[in-house]
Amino acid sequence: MLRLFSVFLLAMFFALPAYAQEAEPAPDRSATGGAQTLEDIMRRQQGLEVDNSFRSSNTGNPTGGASPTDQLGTLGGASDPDLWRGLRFDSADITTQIQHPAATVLIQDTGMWWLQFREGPLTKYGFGLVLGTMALLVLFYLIRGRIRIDGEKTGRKILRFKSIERFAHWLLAGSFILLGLTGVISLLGRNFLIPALGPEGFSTIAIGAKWVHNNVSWAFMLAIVMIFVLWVVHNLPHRSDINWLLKGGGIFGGGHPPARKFNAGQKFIFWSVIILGGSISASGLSLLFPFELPMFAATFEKLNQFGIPQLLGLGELNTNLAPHTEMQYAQLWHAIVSFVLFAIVIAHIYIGSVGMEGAYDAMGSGEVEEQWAREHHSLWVEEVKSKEAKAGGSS
């Protein structure tokens, strides 16, 4: 289910231009005897989709070759262009002593599309999303200011999160920040660090960043499992969430709507971390074990069966993906979802630190001011007080 959700969003993000079959009439190739036309060449130079079905199977016919004993006879029915087409479209009969899924793929021609998307739209819109989110938060702070505790502080504390819960939270937060920093180095380090530090200096940093990224990823995945087990019961939908959303969480005035241990906004953060973080982990595992955990071809097949790409106007997605193409999709998806989650987490960090008075104590010491708890999580406070009263009565 997670894999289907992930690749469905992937199709929504960049419409899979290299693999969506365009609903256009086939060009007239009668003037070229069935060979590619000037229009085909121009479209390819512009990076547009070209229908290669007219020549992808034109890889020669060994049984049709003239006998080599005949005058001017050939050694077979395949010419050099036939051979190169077979290599390009991965239909040549390749044998190798190397036992590796990608060993027999000698030509993989989607690499330029991947590189151009990685250095173009991915970088532009990814960092635009993160920087735009930060700018909006600064603007919000200047307009709204810090959300203060309205009532008089009581001086009494309520235990909000136990030690194990805080450990899981900070393990997740710390690992995610490290992964984000090292991921940016891997994504853009060549463009920005080589001019500043030189190739050798960048090499040292890149090797270290890769080592940190690969190993800290396990802490990130462990933390996701921990917070899911610890908090999933508190993040299930509740009727109080509707009222909280209608009142905007009380951020824009009008009092504080009642909420349980986690309000609707926090539940959105929780499920974003679980779903998007799980998707990042899945694509990350595919990258950690190259060519061993392909995800996209099988998922594309399922999506085609459900008719989702056709509904979005993409046509049927190609399910015959080279191992390298699988890795390219995994890398792009890994980065795209990371940017989205990073933007969400930035908003979470703002609210939990400078944006709201008393909020940091929940994950700092684990105890919060009782007045703060009554204002932001009144239903949860009632549950806590009720349990304390029962415990006191029974003793």
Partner chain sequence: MREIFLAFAAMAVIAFGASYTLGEMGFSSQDQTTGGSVRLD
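The form predicted on its own done, now the form predicted in complex with its partner chain:
Only a single chain is listed, so you will not see partners or other molecules.
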């Protein structure tokens, strides 16, 4: 279900630019002397694409006016509307003290769909996904209850995660949750928090949230690298994963399918964190250093080369992206992937805490009840025991 939804989001994400490119036949503008018509206005009100080519280059002729020193001379060959059109279509001659690549873009005509998508579907479906996952987990808890240790407890403990592993896990968990909360504050600010807290109240929170989000991101990136290095060997595919998956992990009965250190479900969590977390980090860096690390035009180019968008019926993706458009894609991608990873991680938090007896100890003290380990990771227990026996035998 989750995967289906993420595919849907992905498809929507790629469909948007294609939608924006659809061209309509140019309407007859002779009645308005070439200016916009009632039809243009109606189309815009209906949210349809308006072809602006009839006016985008209509920005006056600065050298065409009569000299101001002549009798009845003008103040130049460009009127105010000409100037505004120049600003809107990014052809005005701008100089500014501000020093970044897109500093002279004062109006971004192509940015409205981004604004509307961010405040509309992104927020709605993003929270829908997260809240829906929470509701499913509550339902799961009501039906299945807490997964108990079936057998008799032995009282013996096995070391499951070393100190450095637990440290890396909590660095990842702490930073991810903090980034999630502060990210949501930025996303909901204008529409939900300013009305509730007022501009001044929200401003204080927004400045704090932004500082935390920008700087704690480094802890998250470090934790992802640590987790990858520490656990990748335990997360490579193994024969036992197929059986584990076929038995649904034994979640709804059917015994405990054997598993090594990590079962197939946990491998899914691990690779989600690495791949989606890595992608969130990449788009996050692009947002952290505005306009310096554009990634989407290059990504679209690669996708086009592999023919992926063509396969999905989207045609070639536009690879000629303006600096602001790059940032807007980065923002959307960052938020969409974060929502998806959050939904996955909520399920993980559930099963690692209230959902399963004995699981939390693995990340708490690092030592688990031997019976728990035998039920959930029988192959791993065998490995540990045989290593211990070898070490004992050789000493």
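Residue numbers count along the first chain shown, from 1. Take the two forms, find the largest set of C-alpha atoms that superpose within 1.5 Å, and that set is the rigid core. Quick caveat: nothing in here was measured; it's all calculated off a predicted structure.
(request) Align both forms on the core first, then report whether residue 88 has a C-alpha shift of 2 Å or more between these two forms. (result) It does shift by 2 Å or more.
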